[in-house]
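Given next, in structure tokens, is a single chain: the form predicted on its own.
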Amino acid sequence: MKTTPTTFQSAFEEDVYKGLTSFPKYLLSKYIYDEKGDKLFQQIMAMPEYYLTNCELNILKKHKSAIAEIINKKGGFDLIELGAGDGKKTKVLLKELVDKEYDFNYLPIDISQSVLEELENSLKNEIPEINVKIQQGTYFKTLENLADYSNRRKVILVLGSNIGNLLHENAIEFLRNIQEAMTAEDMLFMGFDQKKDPQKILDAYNDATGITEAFNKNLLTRINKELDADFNTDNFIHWETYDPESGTAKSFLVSKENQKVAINKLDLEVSFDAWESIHTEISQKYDDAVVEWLAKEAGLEIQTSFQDNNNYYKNYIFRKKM
């Protein structure tokens, strides 16, 4: 098999390529969204071991009115959401807005094109006040033309801590590239899981029904589908780690054995040592002293936060720094 490829024919390809002769080797986790990979996150948003989902339902709930009032204090906005999912959350906010007769456009972006898909009608269907306008991209691709979308105040909103995907470079990076979309008049509304107790952490990535080890395993299954390859899924194991002094946790899928994978389409062939790793994804965790600093290397500044009744997550609201 040739040792590189001529020519790529997605980012898909490419990354994989990278990620897989790299040492150590890794993927990308946006790429366990595909239809499957979907489905499962909703699962793992449903097991009561992930906590962060209803922490912040928690929060929009008992918050809402109060967030609502301080994200229409200057009258008529679009209500711009960065990896909007299934919707569940938003939700509760969307439906208050409506209720206070708040003049608003919801405009959901997301990488998977069947999940907002599925957004857009069940909020035909239980909310059809709303004006809605799906967008499918990726985060930094589509912010790129977040200033073009409208005229009207945005008011940015990126729940589910998937800042906490990103190492801390890369996070400021981020909202800087937000920050830099923004007016004076603009608002971000984020979710950030805070440090805790590191068990509590372990068991939200390693639940014992396997749904988070499907997960991350989708990868291969996806790499399996897509690019021709023969992954055996079962000679992987989910590995999980967490670092309570970085706030870092980390997903690995380890090799059982040693073992060689075909990657067909790529003309690349995979040798894996027993007990080597790809690394999958990271999940960061932060308190009060690491979102100031990474707001203030971003130029913006927190304006206020809300929490849920364990303090176990928080969400800013973040304005442009003048």
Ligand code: AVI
Given for the second form:
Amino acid sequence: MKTTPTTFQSAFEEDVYKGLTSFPKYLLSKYIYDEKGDKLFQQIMAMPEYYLTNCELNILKKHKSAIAEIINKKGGFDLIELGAGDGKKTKVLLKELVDKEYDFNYLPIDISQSVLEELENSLKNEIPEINVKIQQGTYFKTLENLADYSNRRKVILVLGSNIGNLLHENAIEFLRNIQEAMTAEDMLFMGFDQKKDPQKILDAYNDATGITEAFNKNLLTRINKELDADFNTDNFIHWETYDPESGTAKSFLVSKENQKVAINKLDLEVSFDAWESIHTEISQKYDDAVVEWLAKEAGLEIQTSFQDNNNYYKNYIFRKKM
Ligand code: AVI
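Mind pulling up the form predicted together with the ligand next to the form predicted on its own we just looked at?
The next block holds the full complex; its first chain is the one shown before.
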């Protein structure tokens, strides 16, 4: 094997190098999301097997009035959404807040400027009464600068069970970062996919049409494109597991044969044994005890929660523990 290059051109290069020279091999799921990965994720959210989106939509439709009443307080508030995306689910709540004539601003934050501009335009047409201020950036940067562009009481919204893509220790760190940006008056509204029939979970991450397979393999496609590599994606299978004890769904790419892959930009040749795996993503499923524990570790406490008709998914409202 080559020695580790001392300088990498990007975090992507370094993370790919580290992941594919480790044992066992892994790649970070955040790198699935280039333009093609974003489109595939949109398709996943529209699949019948991927129940998460509809569950959260069901919660927002069913409980919008109660949620609106809890988050509203005298003096108005800023509704700050991390990872806003197309805002489809959020619009249900926004419409309710407007109908109730509450005093609020909507501050959607996303890594993609084009996604934000599309959202801003659609809101102008659909709910023109809303005062919207878009902000492009990563969660981390944004939380650091929150005080600069919000000086009112804050309600922070994180939908889609995105926290599930983090190991518990990283989830606590993420929650802790949010907690540090909050005051005693602020609230956090966050979605957590729940433990359920293991088959239902496996089906959501292993659809018959192969969209999730393409989404997972986009990691290899992206390495081919950006790092001049020669992965043959047909030589790998998409494999999903779910451990009902820990609540962890894991995605892998498994090599079907002995093979070598050249990653020219890293000056690296990676050898795979037949049936060797690359771990690519975790999608954690939760119960109340685990959410309570995560919250406690991060200095938060659960105020209340809302669930969908099937009890598949929950949105929790957290306050800062004083
Ligand atoms: C974005 N995230 C919450 C999705 C999930 O459910 O873990 C990503 C995903 N991976 C496969 N399907 C969807």
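For clarity, a rigid core is taken as the largest C-alpha set superposing within 1.5 Å between two forms. Remember, predicted model here, so these are calculated numbers, not experimental data. Positions refer to the first chain, counted from 1.
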Kindly check if the Cα atom of N125 is displaced 2 angstroms or more between the two forms relative to the superposed rigid core.
yes
Shift of L159 between the two forms at or above 2 Å (CA, core fit):
no
Please check if L97 moves between the two forms, taking a CA shift of 2 Å or more relative to the superposed core as movement.
yes
